[in-house]
Structure formats: structure tokens, C-alpha cells
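First, one chain by itself: the form predicted on its own, in C-alpha cells.
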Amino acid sequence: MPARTRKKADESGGVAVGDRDPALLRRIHEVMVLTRAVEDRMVAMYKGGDLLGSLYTGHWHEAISVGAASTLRPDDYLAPIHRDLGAHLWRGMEPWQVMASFMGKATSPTGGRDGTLHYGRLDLGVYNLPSHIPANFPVATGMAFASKYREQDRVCLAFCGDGSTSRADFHESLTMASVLKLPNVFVIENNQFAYSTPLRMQSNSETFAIKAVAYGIPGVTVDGTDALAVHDAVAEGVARARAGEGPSIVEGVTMRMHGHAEHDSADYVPKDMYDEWSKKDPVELFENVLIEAGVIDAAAAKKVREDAKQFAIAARRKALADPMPEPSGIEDGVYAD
């Protein structure tokens, strides 16, 4: 099936709300707002010296991470990257636990063994991010293979960035998943830059989704600032995977509004490009869509934002108060009994 670009469903520039479940729409909105609030708080923590290492954020990626994760069942697998805090929060990861990870605290998912973003929760079906991206793709392919082999009816959703598509493990994973018809959905977060390398120096393809043609699988490109467009495209891929028809690629086009990490000034991004994308805040866009559709009103939207801000403040307070790991436990979890 050839790669394609998803068409819009209404004249407002976004996919129509239609007769979707209002509870699902409100939940997507709440998690997107919470994701932004937590990352804004963590940026302040980084600048204030609360965090031990660097910080990688996903501003303008919220529609991709939350929109995609919202298509899965609780028993499905998720293999996110460093810009997918929204996917973690959707599955039930606590914001304070994410902050604790960047502080190397004992209460972090890694027990303080990693001070950055290599966290996951096996009990939530969220697997730790391995470096370098897309090193999570072979893991995701393996999880999908295990699901199919065990007849478990589980789909594995994995994410990567645009620069990751140049690596061998991207090709190897897509080749294996397509040949074996594994229940994978691969999401490419096209944020215009692989660190400081622009798109024109990464690939000569018209889109990244078009690479799906080489593997004989579907590929679609959508507006990565439109949560409903992402949700619909990924949901289609999930349904295909669950039906035994194999993997697919979804490319969400967005912008990385911060540097590769907070220590990166991103002065290589043209100012006019940054200014243009600043008008496409996915959190604001989705909120406006829901207000216009009558799913929420302005007062409810304001309360969601304020609640998220207070939740992030409380998460910081807890993470700061949590203990550092004890040196005596350095071998815990390293060796099997």
C-alpha cells in the first residue's frame, strides 16, 4: 500500500470531533495539558539546578505522544522516546517519578541508576528507552514477535525521531516486522531537525512515511500538532496490527520548540521558521477544538490548566524530598538470583 498524506475532515484546519467519546477527548486534553505543565516545571528545575544531568523535552510533541498512546489497550506495549512524556503519563507514570529519575532518586523507575530519561515501567507495559534512537525499534519488534508467538493479541507502539530513520536498526526492524507481519505500529516524530541537522540533509525522500513502500506496508503522514489526526492514523495502524495484517508507519510532522536538550540553544533554527511553528501549539489547538465543539467550556479548560500546574508543583516537591539510593544496594537488580 502506498504512503499517503491524511486529508483534513473540516474547514477549520483540523480533523473533526464528530461523534467521538467526549470522555476520551477530555482525557486526551487533560494529559496533553499535564504533559506541558510537567515539562515547563522541569525546565525551571533544570535552570534552577534541581536536576543532576541534562533535560530533554517534548514541547509541540504532545499531540503525537498522547494522541498515539490513547489508541492502545492497557495490555498493549509501548516503546517511547525522550520526547514522549505524554505517552508515559497516559499509561499511568507519575510525574514525580519522572522528575525523580532526572535527580537520580531511589524512587525513580531505575532506582537512581540513571539520571536522565532512560526510564520505563514494566508493570505499565512501558519499556525503558535505550540509547541511541531508534535502538527501541528492535526491542519493539521483539516484543511484537513475542506477542504473536504467544498468541497474546498485543500491539506494540514504538516511536522514533526523523533522524533515526537514517540508522540501520530502523531498516532492520521494519524489515523483520513487515516480513513476519508483526503487530507493530511505528511512529516517526518529524520535528524538522536531527539535533542540528535539517531535513534537507537527512533524507531525499518526499516524506518519511513514504519509506513504508520499501517494506510493503502502509505509511501515512499527518499533522503532528493535531491530536485527532494522530489518534485516527495510529488507531488505523493498531487495528491493522491487531487483525494480523502486520505493521505500519505513521509520520507526525511537528517542530522541536526547544533545543535537542536544554543545554542546546538551537540557534541553528531559522527565526522565521520558529515564529511560524510557534503559532501551532498543539495543546492550545486541541483545547480550542474541544471548546468550539462544546466538549468543554472556557472555565473547564482554565481549571484543567490550573490543576495541571498545581500537580506539577506538588510533583517537584515530592521528588525533591525523596531519598537518594543507598550505596549498599548497588548490585540490586544487576544479577539474577
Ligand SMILES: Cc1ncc(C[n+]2csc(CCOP(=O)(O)OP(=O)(O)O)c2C)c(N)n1
Second form
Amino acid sequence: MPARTRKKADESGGVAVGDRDPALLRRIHEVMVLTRAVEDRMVAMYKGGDLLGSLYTGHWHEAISVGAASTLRPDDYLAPIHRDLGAHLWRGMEPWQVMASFMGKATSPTGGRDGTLHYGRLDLGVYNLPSHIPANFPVATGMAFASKYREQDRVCLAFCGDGSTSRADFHESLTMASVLKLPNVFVIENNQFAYSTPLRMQSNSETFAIKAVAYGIPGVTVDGTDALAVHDAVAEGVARARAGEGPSIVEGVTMRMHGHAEHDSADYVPKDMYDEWSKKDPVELFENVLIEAGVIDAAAAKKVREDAKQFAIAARRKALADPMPEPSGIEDGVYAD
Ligand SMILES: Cc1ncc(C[n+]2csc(CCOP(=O)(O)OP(=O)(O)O)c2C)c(N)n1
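Would you generate the structure of this protein in the form predicted in complex with this ligand, following the form predicted on its own above?
Up next: the whole complex, starting with the chain shown before.
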């Protein structure tokens, strides 16, 4: 089955809103705006010394993380990576919990055992991000296997970066998911760099979606700054997975607009790349699409931004005030009862 590159559907450069549910569109927009506001706040917190360790952000990944996660049912599984705050927030993770995680606070999802971003919420069907990448892929394959084995119709959506496709666990997971027709959708977030390694030193494939051909599954490349393009492509993969037809790959093309982490000045990125990609802010683009389609107006858009900013400020205040873990609990969760 050939890999495809999806064409744009309207002249404004984005996929058309059409007759989609306005409530869903507004929710996608709100979560994208919130994601940006929380990450901007956390960059300021990192610079101000509030956070313990490294900070990894997903600027310009919001359309991928939220666009993809918004296709799932609440009982589906999600295996995100370090660029996917938007997917966590879509599923119900609280911004203060994310901040508390980067602070090692007792109230973080890991109870303060992490200090950066290896958090998840199993109660929300969101698997903890492992350190090795893409170690979430074999786990996502296992979650999909469990769903199939139990004769459920739950889908597992997993994300990885372009660099992660060079790892053996990517190949192993795709092979197993394909052969066993597991209900997976694998989203590749092509953000042009894997730390300092540019695309062309990572792969000779014309696209990352084309790798799907080797596994005998569908693969599609979409504009990763267009939330609706991502949503549509992932929704197609989710429907296919739920119907028992097996996995697929969706590649979203975007740019990593910050360093690999905030300690990385990313001097290896040519300035003209930033200049070009800065014109494609996914949050702004989606806001414009919704305004042009009459789903929201400029005043509503401004209020969404202001509310998100205030929410992020309140989240910081709560996370700062939360307690550190008690040393007496150091063995909690380590040994089986
Ligand atoms: C197996 C492994 N090697 C190296 C690292 C360190 N590391 C973390 S993210 C990253 C870059 C990954 O690039 P990519 O998959 O393209 O994702 P991106 O960070 O660009 O979103 C590296 C080298 C790791 N976590 N795991």
C-alpha cells in the first residue's frame, strides 16, 4: 500500500472546517492555546530557577499532539513523548501536575520520583514516558495486543520523533503490530532534527511515512502545523485500528522551534529555517482558521489566550506551594506488598 502525502483542502492553506462539530473545534483550539501558555510559563520557570532538571518543550508540535489525541475515546491508550504536553492536557492531566513533576513535588504523578517529564496517568490511559526512545513503541504494541487479546476495541496511539525511527525498537514494534494486526496508530513527529542531527543525516527515505510500505501498512504524511490535517489522518488510522484492520503510520511535518531542551542553544540550526518556520505557528494558524470559518470571533480568541495565561500562572502558584516528598516514603511503590 503506497504512502501518501495529503493535499490541502482549501485555499487558505489549511484543511477546511466543513461541518465539523464546533464544540470539538473549540476544545482543540483551547487545549492548543493552553499547551502553549503552560510551556511558555515553564520556560520562564526554568530560566528563573523554579525547575529541578531539564525542560523539553513542544513549541510547534501542538497541532500534532492535540490534533492526534483528540481522535481518541477516553478509554483508548496513549503513549506520548517529550513533545506531547498537548496530548496529556487533552486527556485531563492538570498543568500544575506537570509543573509539580518538573519540581519533584509529592503531588506530581510520580510522587516526586522523577524531576522532569517521565510522568503519565494510568487512570487516564496515558502511559509514563520512558527515558529510552522510542521505548514507548514496544509498550504501545503490548497495550494494543492486550486490547485485542481481551477482545476489546481500544486503540493505542503512540508518538515518536524522526530520530527515533532509526532505532531497532521502532522496527520491532512496527513489525509485530503489522503481523498481528494490532490496533495501533504510530505518529511520527518530524521536527527536522534529532537533537543536533538533521533529517538527511538520519534517513534517506523520501518521507518517514514511506517506511510503512516495508510493513505492509498505510502511511501518510501531513502538514504537522495543521491541526485538522493531523486530526483527519489520525482519525482514519484510529477507525481502521478499531475495525480490526491493523496499524498505520501518520507523519506530521513540523519544526522544533526551541533547542532539544532549554539548556540547548541549538546553534546548529540555520537561522533561515527558524525564519521560515516562524511563519507557521500552529496555534495562530488554527485560531485564524476558526475565526475565518466563524466558529469563534477575535474577542473569543483573545479570551481563550488570556484565560490560558491566567490558568498557567495559577498552576505555577499551586505547584510552588505543594510539598516535597517525605523521605520516609522512599520505598513506597518499589517493593510488592
Ligand atoms: C536510546 C536513546 N538514545 C538517546 C537518548 C537521548 N535523547 C533523548 S531525545 C533525543 C533526540 C530524539 O530525536 P527525535 O526522535 O527526532 O525526537 P525530538 O527530540 O526531535 O522530538 C535523544 C538523542 C535517549 N533518550 N534514548
